[in-house]
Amino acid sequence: MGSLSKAFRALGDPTRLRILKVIAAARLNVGEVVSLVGVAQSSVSHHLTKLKALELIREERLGSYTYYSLAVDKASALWPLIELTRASEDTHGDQARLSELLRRRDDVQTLNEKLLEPGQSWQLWSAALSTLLPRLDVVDFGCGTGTLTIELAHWAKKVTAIDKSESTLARARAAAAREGLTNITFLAADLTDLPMPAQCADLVVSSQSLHHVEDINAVLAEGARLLKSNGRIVVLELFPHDEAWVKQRLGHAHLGIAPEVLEEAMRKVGLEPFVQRVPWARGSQSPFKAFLVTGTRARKTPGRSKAA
């Protein structure tokens, strides 16, 4: 009783109230919390500071930047003052401004991704081969927004598009209206476990997909199992690398992977791989290099089948 007692007077102070409202709605940093509810930011290190005294938010570092989030749920004493401040009047704006912010960081989130994204520089080279490519069934590996789908989409048969998360297949699914490609299926599915019959594609892409996902094997395995007699996989990936932060801001569940560690793993699940081991880097200073590597359809392929 005596910390809720303590929260509601603590907010009994209206610039402190609003700070916490707006970290209800989304993780901030300082600057951040500073530009929506503008005070100076000394003003809102105090607030913060006693916020997370009352545990109301948490600190967190990522990379140079120290971030404040919501520490209350719904199973807290403090969830019904969290409720309130949350309905409570938005009467300086604060809100549109976060918007606002949100979908800037957004952009410049994608941004981030697409520096690091070696597809974008396929654009070009897809347009001038796609004349001397066969139209063939492919399978897009964690399609993202779609770029690379797309580009496939102008020279393949048909493209199957798949990504586990909704809204950014959404985004995928308006690009391609733009474009006006009418064959692509857009899929929100586990890379592990697909909803796709046994030897329905040509080809398999992958383009730095792997990376995200904890166990690469079994997503190599479902590659392998969509594959028809002698068709390929092809996957683009980053070298290893210590840049820890991808992780937090780009959800990486691995540091890169070794080329070597890539190549077995496409042994056990009966591709024939072959490796290209030349640095890719958007810059010489850049600590992200990737590598191709291909990996052909054995006749006998291990793994389950299913049905259509």
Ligand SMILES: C[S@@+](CC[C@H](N)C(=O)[O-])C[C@H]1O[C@@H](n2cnc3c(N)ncnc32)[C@H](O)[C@@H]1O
Contents of the next structure:
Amino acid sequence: MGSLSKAFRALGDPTRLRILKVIAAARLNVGEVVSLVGVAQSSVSHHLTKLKALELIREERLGSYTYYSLAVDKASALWPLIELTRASEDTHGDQARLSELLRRRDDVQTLNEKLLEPGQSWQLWSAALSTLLPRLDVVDFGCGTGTLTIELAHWAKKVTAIDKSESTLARARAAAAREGLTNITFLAADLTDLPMPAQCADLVVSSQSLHHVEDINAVLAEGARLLKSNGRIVVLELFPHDEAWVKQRLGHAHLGIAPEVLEEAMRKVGLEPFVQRVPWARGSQSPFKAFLVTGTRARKTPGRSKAA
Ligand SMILES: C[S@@+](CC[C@H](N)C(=O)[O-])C[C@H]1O[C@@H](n2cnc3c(N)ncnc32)[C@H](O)[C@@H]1O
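The block above covers the form predicted alone; next, return the form predicted together with the ligand.
To see the whole picture, the full complex is given below, headed by that same chain.
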């Protein structure tokens, strides 16, 4: 009885409960637990030590990793606690991330594609094909830490990389400097009101940024305003989903955006859209699936005008 009440008390800590819940579902190493619950490794290690001391989980060494798995079976007095843990509410979306992690781990094809460099590397293919593109003036909406910005800068004439977060821009700047790229201008600004002249861009890209902004029409209007005649905007967005935790944890303003809503919003600002509904995680259990919409700026846009 003593060990049961001790274990109950220990699981009063919500992070520890989340960790036990994911380990009850799969054998995991520390790095994997960190990626699932999103707290510092030192804190995860502390919780794992505590759970091990309570004999709720066990540790085993496999290759260069230490894995943790459930140490309790149905015959144990602690089993009701495991059942309660499993039934506890998943308010942070840990189980969706766990399904994705297990899918990747088991996906032999994905592993093969990673191993079979360079012929089947999609990153290399995209780099190779991008050399066929004309040297365009590109604007990257919500550039984040700059992964896409850097790929664009390898072939573009110049890239203006915009983000509202100064600290994120600093990381993007450092990544670009490491690659020796000198054709990127970083700009801290709000996508709904950009201090940039009209018709300065051939291409605007927005990769998973629009769902962060309440007023998507205002962002698209700015995109349309920046584009030269016949310029293109390419938006990568998430299909609508039910993962409400992303609002608080990741700052999303929308739970995905329906392609039809995006198309309609584009038309309103004078962009002619066509939609490629390409799910990125074909056949996976992930609730996050992406699609692309490309819009072309009509010769005259009804968008707001600002001095060029
Ligand atoms: C999910 S990240 C996308 C990063 C990158 N485009 C990618 O695909 O890897 C979204 C980015 O949009 C930025 N963002 C959100 N709202 C914004 C706004 N109103 N103005 C400028 N940037 C914004 C965030 O700071 C964040 O870096």
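The model shown is predicted, which means the values in this text are computed figures rather than measured ones. The term rigid core refers to the most C-alpha atoms you can superpose between the two forms while keeping them within 1.5 Å. Residue numbers count along the first chain shown, from 1.
Relative to the superposed core, residue 203 undergoes a C-alpha shift smaller than 2 Å between the two forms. A movement of the C-alpha atom of residue 95 reaching 2 angstroms or beyond is seen between the two forms when the two forms are aligned on their rigid core. After superposition on the rigid core, displacement of the C-alpha of residue 56 between the two forms amounts to 2 Å or more.
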